[in-house]
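A single chain, nothing else alongside it, follows as structure tokens in the form predicted on its own.
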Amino acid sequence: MADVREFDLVVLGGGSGGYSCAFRATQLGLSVALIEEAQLGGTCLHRGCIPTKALLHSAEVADVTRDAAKFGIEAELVGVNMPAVLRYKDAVIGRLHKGLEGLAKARRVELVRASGSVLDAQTVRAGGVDYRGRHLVLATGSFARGLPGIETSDRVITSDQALSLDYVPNRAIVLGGGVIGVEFASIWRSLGAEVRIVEALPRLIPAEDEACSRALERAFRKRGISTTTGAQVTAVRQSDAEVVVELANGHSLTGDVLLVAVGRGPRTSGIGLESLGVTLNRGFVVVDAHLQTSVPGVFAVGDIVPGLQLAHRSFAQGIYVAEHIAGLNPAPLDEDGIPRVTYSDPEVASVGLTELRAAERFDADQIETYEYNLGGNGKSQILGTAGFVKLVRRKGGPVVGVHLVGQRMGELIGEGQLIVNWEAEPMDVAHLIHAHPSQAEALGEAHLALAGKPLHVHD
């Protein structure tokens, strides 16, 4: 018979949603067992957000070096040392991982380093021990999806393998034009690869506003990244020398590497959820407004819950569940108010409703939009970036969507989320003073224009 240990809360999974739930719960006086079979930090820290952004920064340094003469600096890009790039990436991950481990210890979280399986609504068995809690939180994360009939290999890879690739492919094919696909396409192009993207839907980053998709596609063409949209893959053939992708339109693409970037699936199979009676939908855990599953006392957070698969969403959900269990009555999370960033070059950042979704929700004649081109923004001209700020507003009412394209736009979306979540009207923001010269001024200028008093644009 297995040993039994009792806690207020048992959390299965130590990614962004799991560890945030555990840390917040101990702050609130609850005893917590956090069960993680791999490394604390999960996909975000080890196979997602942090490693990809480290590679993107190395890619940015390569671009800046290559273009240094434009800024009056004599420099030359001699080459890309991918093993050194990977060491830099791994060092960043290592420092953050060490910090998380220290926080877990400081928060008095019982960290269990073992694979766990759910026995009932209160018990997870891990490492031969039964961890029982008054509440159970599922936070098992996601995996890189594949496609039927396409086998992975040294040449056909997922994003997990791409993060450890110790060379820059000469010719890379990216299957999937969502966030993961365009970020890796941007990385490889900056590092010197010829890149082609194949997307089954009509445009890149299809979840974003259509204007953002068009701007990204234009920027990618200018950078030499070719894009084929509305294209179905019919076959993939690979040899020791190359990989060939056959398309339904009769065309074929040949490359050294094929990245399959068709999204991430929920890690919910094989952990006991079926026998527990938790309702699933295509593998995702169905939850209510409090993130409780169909089984009382069992909650789910993060990538296994339908919706945006974003680390900061998972983080917020983990905190919410801990506070709900502790009886603090936290405000439910608004999915529309969660900021989204694609960290390609240029970056695409957004929060709130796209123009299309706003028109569907409020009727098209009740929607007003405005685009402010970064060509009129001094700091953007200094950086040499192009793009825009697009606002979506209910006529006579608040701004319901902020959409940004350009370098460093991810750093502006923080103000954008305040505008949308606080239901600010254009004049509310127009009254604010933005530092000069800064890219944040573009947000101010866009709101000035939407408030009826444009300054740095033609009337």
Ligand code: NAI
Given for the second form:
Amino acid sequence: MADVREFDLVVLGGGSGGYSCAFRATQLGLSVALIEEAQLGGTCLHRGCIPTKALLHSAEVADVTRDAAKFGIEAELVGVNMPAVLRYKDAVIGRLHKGLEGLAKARRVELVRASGSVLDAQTVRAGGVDYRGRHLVLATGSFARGLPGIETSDRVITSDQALSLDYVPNRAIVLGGGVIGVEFASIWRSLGAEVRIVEALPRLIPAEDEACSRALERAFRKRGISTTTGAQVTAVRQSDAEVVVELANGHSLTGDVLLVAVGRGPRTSGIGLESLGVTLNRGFVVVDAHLQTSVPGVFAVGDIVPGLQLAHRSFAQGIYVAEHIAGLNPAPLDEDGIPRVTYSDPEVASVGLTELRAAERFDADQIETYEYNLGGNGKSQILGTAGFVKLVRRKGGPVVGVHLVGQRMGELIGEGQLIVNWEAEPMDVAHLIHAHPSQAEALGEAHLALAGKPLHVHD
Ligand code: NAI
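Structure of the form predicted in complex with the ligand, given the form predicted on its own:
Next comes the full complex, this chain leading.
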């Protein structure tokens, strides 16, 4: 007989969704066991958001150094010390990880460091102990998907391996032009690699507004990153010396590494869900509006739930479930209101509906769009970045989509999300004063234009 320990809530998985749920639940007076087989912080902290953004920052430092003369500064990029870049990245992770562990202790979360398996709707067995909860939250996250018939190796890698590569490849091929693909393409190019992206769909970051994809493709072309879209891979051959990717159009690409970035799959097999009878759809956990699974009392949050696989969505879902279980009646989460940022150079950020989706939802003649070019924005000119702010609005109504392209534009999505989620009309934003010179002014300018009183544009 295994030991049995009782809690109000048992959470399986200590990533963004799991730990936010655990932290909020103890804040609300619930007792919580949080079961994590690896490290608190999950994909986001150890293999996703944080390490990639650290690498992107090193990449930016390389670019700034290389381009220093443009700004009248004499400097020379003499090399990239990849082991040192990795140490910097790991130090950032280490500090955040330590902070998170301190928080878990302070919040009196019972952190169980073991691999857990669901026995029934109240019980997770981990490390020989049965953790029983009145409620169970599944938060097991995702893994980098491979492609059938393509073996991973030292040359054919997923983002997990790419994050700890201790050299810059001379020639990198990136399979998949989604978020992970374009971020790594951007990093490697800045660090000196020749980079080629192969994407199956007709454009990069296909979930974003088409104008953003086009702008990113243009910017990448200028940076020397080549893109093949609408491409089907027919074979991948690898040897000790190189990897060759063959395409259906008869062309082939040769590189030192091939990054496979074709999406992330849900980690829902092998954790006891089959016997529990939770309904799955292509491996993802089906949930209702309260994020409850088909088994009453069992909830799911984060990357295993169909939808955007983003850490901030997981945080929000974790908090939602904790509050729902505690009887707080939280407001439902709106997937369209979740901001999305791709941290490549240039950055692409968005919230709300793309032009295409708005046209589907409201009819094409019911929507209006406006693009403000960063050419007219002082701060962007100082930085030397091209890009734009694109607004999508319902005619005579609120702004339903904000789309941004350009260096540092990701930071502006905070204002964009307020505009979209508070259903602001152009006039509501047009009368707000934006600091000058700032890139936020570009958002202001776009709203001024939609409100019928453009300032820094030709009438
Ligand atoms: P993704 O779904 O964003 O992109 C995968 C891309 O691969 C798609 O464009 C797809 O059309 C393409 N693809 C699929 N099979 C292919 C094939 N056989 N040949 C060529 N192309 C193929 O997935 P990704 O980039 O792997 O990212 C996984 C998740 O991680 C995403 O949900 C993303 O939102 C999240 N993430 C978020 C980041 C951020 O918020 N900045 C950064 C990195 C990842």
